[in-house]
Amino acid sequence: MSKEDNAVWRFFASVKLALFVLFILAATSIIGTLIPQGNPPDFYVQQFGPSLTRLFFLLDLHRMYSSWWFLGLLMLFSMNLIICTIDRLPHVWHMVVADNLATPVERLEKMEQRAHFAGNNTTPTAAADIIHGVLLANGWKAKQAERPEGTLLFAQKRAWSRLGVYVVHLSILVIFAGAIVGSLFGFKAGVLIPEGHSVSEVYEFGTDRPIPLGFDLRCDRFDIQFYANGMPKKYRSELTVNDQRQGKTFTRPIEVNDPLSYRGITFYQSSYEPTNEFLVQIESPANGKKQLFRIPAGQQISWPGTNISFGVINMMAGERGGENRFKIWFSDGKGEPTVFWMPDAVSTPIPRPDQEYLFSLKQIYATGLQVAKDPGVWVVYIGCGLMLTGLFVAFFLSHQRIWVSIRQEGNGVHTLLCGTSNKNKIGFERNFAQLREAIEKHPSFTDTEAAS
């Protein structure tokens, strides 16, 4: 059974099928953009209600891009591309490698772009040499064959440009392959790390499944700056990677749009969360003593070996989520305790009966990180590069062909110049006109159409 008689083959080789699948993929991608992906059921119940949530989970709309039906559409589109390519590529390849010197002269006479010249005091051999030179001077490298009816010259440019569309086909398949590799062997997760703490695993979005990192990641410090209106201006985490297996330890700060990448895993600064703990430093300038404490809120803390005790007894939230202020209780055992308010991350002097102390406080934050591993990303990049190349070739380059037929007619020589292009007809007309003018200027030829 031939391919033309095979209904299954015709179905998968159909351009209509490709357009239909592309339309469905575009429409469903809009749905996947409107419906947040990878969240737990409670999120969808709050946002859309229980009825729509049941529908979302029934149709896998909450994880659409990894659902069975979306992957099925991609598989159908991939099969369509492969079979379309198998069905049409042999014919296109034949046009790329065809022996154009075997083209019948009768066909040349019917080409839209053609010009006739009469030879003056020349021979077919001499005329062929002159035409060779004219073609070469205009960027055409010609081949020559002797035919029973005379001499035939042929030159072409960019025959391979006919393959541009198949490079696009290949690029789509490469991108799909990269996406599958990323889906099977990669992950997207998140983690909160309080300052001074380490983690060795992160938690997958949507499932909260723990994923081992294979190394320890510690948040040494978190800093945040605010605008005057209280909105966050900039936040920054200082992270330390401790990989005992590889024997590597290093520290690197990260900010929004400046992530940390290690062993194929990328850590993005995405959020932060204040904790109920504080770093407090007390310094006695009189004797040079200082001590650093990590303390919870609402507890009285003592400095061992001294009469000093203190605590964070209240907090006032900043406007619009901005910088907080904290109420401090401080006593050195002499006189009434000092109670005062202070902002975060500053040093405040505390006058006491015998001396003055410097009290520094910094609220401890937990840095929120988005964690991603996508081993297929470079495959996708390669596919995107192939697609750009294929689109450029397919839309901006054309296969241009020129034939020159030279034959003896009585006592003179007749020359036919003709050509064709599969795209950019206007550009080819300009190139053909340049060749025609170059031949006209040679004293051995006369343009019979121009002369008439």
Partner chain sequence: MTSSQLLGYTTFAYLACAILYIGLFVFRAPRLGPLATVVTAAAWLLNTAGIGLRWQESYQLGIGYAPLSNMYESLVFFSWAIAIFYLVLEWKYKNRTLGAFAMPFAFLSMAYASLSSQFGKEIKPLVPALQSNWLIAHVITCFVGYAAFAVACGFGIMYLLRARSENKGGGKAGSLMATLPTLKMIDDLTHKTIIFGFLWLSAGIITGAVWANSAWGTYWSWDPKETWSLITWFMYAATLHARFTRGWAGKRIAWLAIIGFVAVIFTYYGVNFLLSGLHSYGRG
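Give me the form predicted in complex with its partner chain now, not the form predicted on its own.
So it's only the chain below, everything else dropped.
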């Protein structure tokens, strides 16, 4: 059975199907914007009641963009694109490479744009030379053939632009291919690393399955900077990769919009959490002694070999996400203990009966990283590039063709100038008129229509 008669083939190659699929994709996509996606069952029961929730789970409406039926629609969309392209491309390719010097005269006489000229006191050969020159002066480089009925000249611009629309169709398939590569060979995961700690695995989103990295990743420090109005300005983590297999260690800071990539895995700054631990430094300027402690909140800590003991006894979250403040209890065994509030990461003097101490404290944070491996992302980007190029070509470039048929008629020469464009008819009309005028102006020709 030939392609043309095969009902299945015709179905998949039809534009009606394309219109239908585009419409259904648009309409069904709305569902997932109204029903929040990816929440646990309880959430839906609470929001929508048990019977709707059952329906949602039956049709996978709580994760509809990866449901069997939505992926099925995308599959149908792809099949339509592929078969439609296979169906039409040979014909279009033929138009691109066609031997336009073989176009029958009858067709030339029916072109959208036509002009007839009478050439006086000239021969077909001389006329052809003149027309060649006129065409060239207007940006058309013509080929020539001698045919039984006379001389035929042909010139065209941007024949390849006919392929633009297929580049767009291909680009969608390339993007899908990239997405499939990403979902088969990549992962999306997350991990929380307290400052000073290392991890060697991350946890996949949705399943919490641990994924080994193949190297160690340490968070050396995490910083938040705030604007004067308390809004967060910058989240920054200093990360150290330690790859023993490759014998490689390096440190690099990351920020939102500036991730770290190593061996195909990319780490994005995504969140943070204060831990209940603090770095405390106490300095006694009187005797030059200094000591660093890493302590939990709410515990009394002693500095061995001295009478000093201290603790973080309370904390207060900053307004609008701004900086936290901490309540410190401090005693050096002489007189009443000192209790005071202080901000994060600032050195505060503590006056005591005998001497002054310098107390500084920094809350330890854990940085929240989004971890992604997506070997398909470059395929997707290539697809995006193809799409924009293809759209531009398909919309704004047209295949314009010009024929000039010259034949002996009595003592003179009859010349037919004709042409067609697959798009931008108005622009082509202008180009054609320009050409017509240029030929008309030449002393060897008169426009027979204009004359009559």
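Between two forms, the rigid core is defined as the largest C-alpha subset superposing within 1.5 Å. Positions refer to the first chain, counted from 1. Just so you know, these numbers come straight off a predicted model, no measurement behind them.
Visitor: Just checking, between the two forms and with the core aligned, does P50 shift 2 Å or more at the CA?
Guide: Yes, because once the rigid core is superposed, the C-alpha of P50 moves 2 Å or more between the two forms.
Visitor: With both forms fitted on the core, give yes or no for whether the Cα of G72 moves by 2 angstroms or more between the two forms.
Guide: For G72, whose C-alpha is compared between the two forms after core superposition, the shift is 2 Å or more.
Visitor: I want to check F187: does it shift between the two forms by 2 Å or more at the Cα, with the core superposed?
Guide: The answer is no; the displacement is under 2 Å.
Visitor: Give me the C-alpha shift of S29 between the two forms, core superposed, in Å.
Guide: C-alpha displacement of S29 between the two forms: 3.7 Å.
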